[in-house]
Amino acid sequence: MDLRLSDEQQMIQKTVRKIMEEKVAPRAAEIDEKAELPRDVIELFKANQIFNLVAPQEYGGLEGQLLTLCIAIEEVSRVCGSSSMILGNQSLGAGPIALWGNESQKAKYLPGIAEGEIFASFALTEPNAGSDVAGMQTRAVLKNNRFIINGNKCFITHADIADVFTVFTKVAVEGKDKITAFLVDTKTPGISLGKKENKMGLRGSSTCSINFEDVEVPEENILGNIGDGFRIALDCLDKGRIMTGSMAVGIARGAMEVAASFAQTRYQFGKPISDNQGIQFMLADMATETEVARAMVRMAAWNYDNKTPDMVKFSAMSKLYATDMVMRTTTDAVQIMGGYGYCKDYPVERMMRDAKIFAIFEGANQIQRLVIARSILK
């Protein structure tokens, strides 16, 4: 396994970093304060072909490697967690189609997704079905060669801008419920958006509920076959967990850099606080844990790209470690900066709020521990 970045990956990394520092960093606090999806960031990603990273090459993507996408996501989240969700969710939305779609489905959606002209959302979670996917109540019933979907989804990222949902439902087959995934155009009659969540962090990333009332979907919109939905969800979440880890690494890195810079200019007792061994030890731990998390995320991405037998285990490990780490790191960044860190004049309080969700979504970290344990004990 060689995790050294190629020349192309280094170029992408530098390009994304430059764009984020020049165009998005000055806007990051405002994006959080207004709690509105930053349309200008979407246009920025489109203009610089950053969305190309989320799709396979044969459908207009750049290369289709998760490792390269994670490198870019880290650079985005270092500056603005909400903006990293734009790129990460576009990849998560593309995942079911790229992994399980037939040629017609791929040709219809993936080129537009790669260009940022089509937005896709992953509609899995329900009010009573979060970690317990099998507890979902949304149902599709076959009637006159069309499926009729009824149910509700919640906590769906970017549902308000999506053009297509991958909707997970139950379908009854010979008395047994089989989880099935459907591609559903968001303009289909019977779809309505519910509550837009007022969140603690990632406030510039919209999160909504969706209602489905007698929504008609043709049979050709099934992804894979009836009953493949659970496998599709797991395949996509394996990828999503690694992307979540890269977001966490980026935010941790950003918080550490702000805290280190502050420590060198904040004077107490006649010297910069960076001269204090206690502060130095905190920064050393923050830097070390961030590097370890980055190595784990990139290792997990490499395993995913190469479809190794340990792919699922490394995905869960990278998500677990990186997302627990980012909470410790951002908390320490606020502590180093004291009262200033607690105020919105500096970005670390925003980073700390953004960080918390990563241990919850894409599979709570308690679930990751179960996945890891089962892979060890099987």
Ligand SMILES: Cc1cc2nc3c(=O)[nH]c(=O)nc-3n(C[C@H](O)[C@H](O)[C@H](O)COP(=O)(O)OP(=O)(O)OC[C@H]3O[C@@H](n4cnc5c(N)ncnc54)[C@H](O)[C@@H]3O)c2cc1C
Contents of the next structure:
Amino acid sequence: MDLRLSDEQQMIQKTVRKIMEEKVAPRAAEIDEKAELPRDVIELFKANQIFNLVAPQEYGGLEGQLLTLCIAIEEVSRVCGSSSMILGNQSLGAGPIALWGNESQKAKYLPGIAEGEIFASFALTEPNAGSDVAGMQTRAVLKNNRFIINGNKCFITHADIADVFTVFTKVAVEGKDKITAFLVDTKTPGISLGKKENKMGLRGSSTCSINFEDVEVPEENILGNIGDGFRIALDCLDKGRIMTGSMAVGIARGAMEVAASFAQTRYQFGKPISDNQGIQFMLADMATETEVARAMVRMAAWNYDNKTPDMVKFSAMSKLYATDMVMRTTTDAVQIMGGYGYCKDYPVERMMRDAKIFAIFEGANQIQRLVIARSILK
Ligand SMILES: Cc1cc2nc3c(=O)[nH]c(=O)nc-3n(C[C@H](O)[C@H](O)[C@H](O)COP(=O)(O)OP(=O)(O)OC[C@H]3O[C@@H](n4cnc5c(N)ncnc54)[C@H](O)[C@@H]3O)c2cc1C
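The block above covers the form predicted on its own; next, return the form predicted in complex with the ligand.
Let us now look at the entire complex, which starts with that chain.
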């Protein structure tokens, strides 16, 4: 395994860092405060061809795609967690098509996704089916060569800007329910958006419920075959979990940098608080844990890109470690900054709120532990 960054990866890292520092950092607090999806950041990503990073190589992407995407996402989330969801969700949305789409499905959507002209969302979760995916109630019924979808999805990232959903449903075949994924254009009659969530963090990223009422889709919109849906969901989440880990690493790094610089300028008892060993030890632990998490995320991404047998285990481990780590790190960043850290004048308050979700979505961390344990006990 060689985790040294190629010249191209270093160039992408530098470019994304520069645009995030120059264009998004001054607006990150406002994006959180307004709780609106930042359209200007979408335009910025488009202009700098950053959406290319979510596409497979034959559709304009890069070799070693996930590792490169993780490097870029870390730079985005270091500055603005909400903005990292734009890139992260575009990758999650592209996943089912890139991994399971046929040639015509790929040709229809992937070039537009890579250019940031088409947005894709991943519609799996339902009010009664979160961790327990198989408990979903959304159903597709075949009638005159067309499937009719009825049901509700909730917590779907960027459903309000999506052009296409991957919708996971149940299809009954000879009395047995088979989880089946469909590509559904969001303008199809019968689709309506429900509640937009008012969230603790990642407030500049929209999260909506979707209602499907007699939504008709042609048979050719099935991804893979009837019954492949569960496998499709897991394949996409294996990738998404590594990406989530990289978002966590970026936020942890951002919080640690802010806290370290504050500690050197905040004087108490006649000296900078960073002169105290108690503060130094906290910073040392934060930096060490962030490095460990980054190494795990990159190792998992390398395993994913190289399709190794350990990929699923490393994906779950990197997600588990990085996302628990970011909660500890951002909480410590607030602690180091005292009352200032708790207020919105400094970004660590936002970073701590943003951090919490990473241990919940893309499979809650309890579920990651089940996946890891299963790989040990198999
Ligand atoms: C901001 C945000 C964005 C999201 N984006 C998307 C999206 O784009 N697409 C999508 O499909 N979904 C999305 N989700 C949904 C997300 O994936 C789910 O919230 C997550 O899978 C957990 O499901 P749940 O919330 O129903 O919790 P539950 O499954 O009800 O779990 C509640 C708690 O019980 C624990 N638990 C459950 N089962 C077990 C078990 N067997 N053993 C031990 N503990 C267990 C969980 O770990 C958790 O701590 C998003 C959610 C949020 C909040």
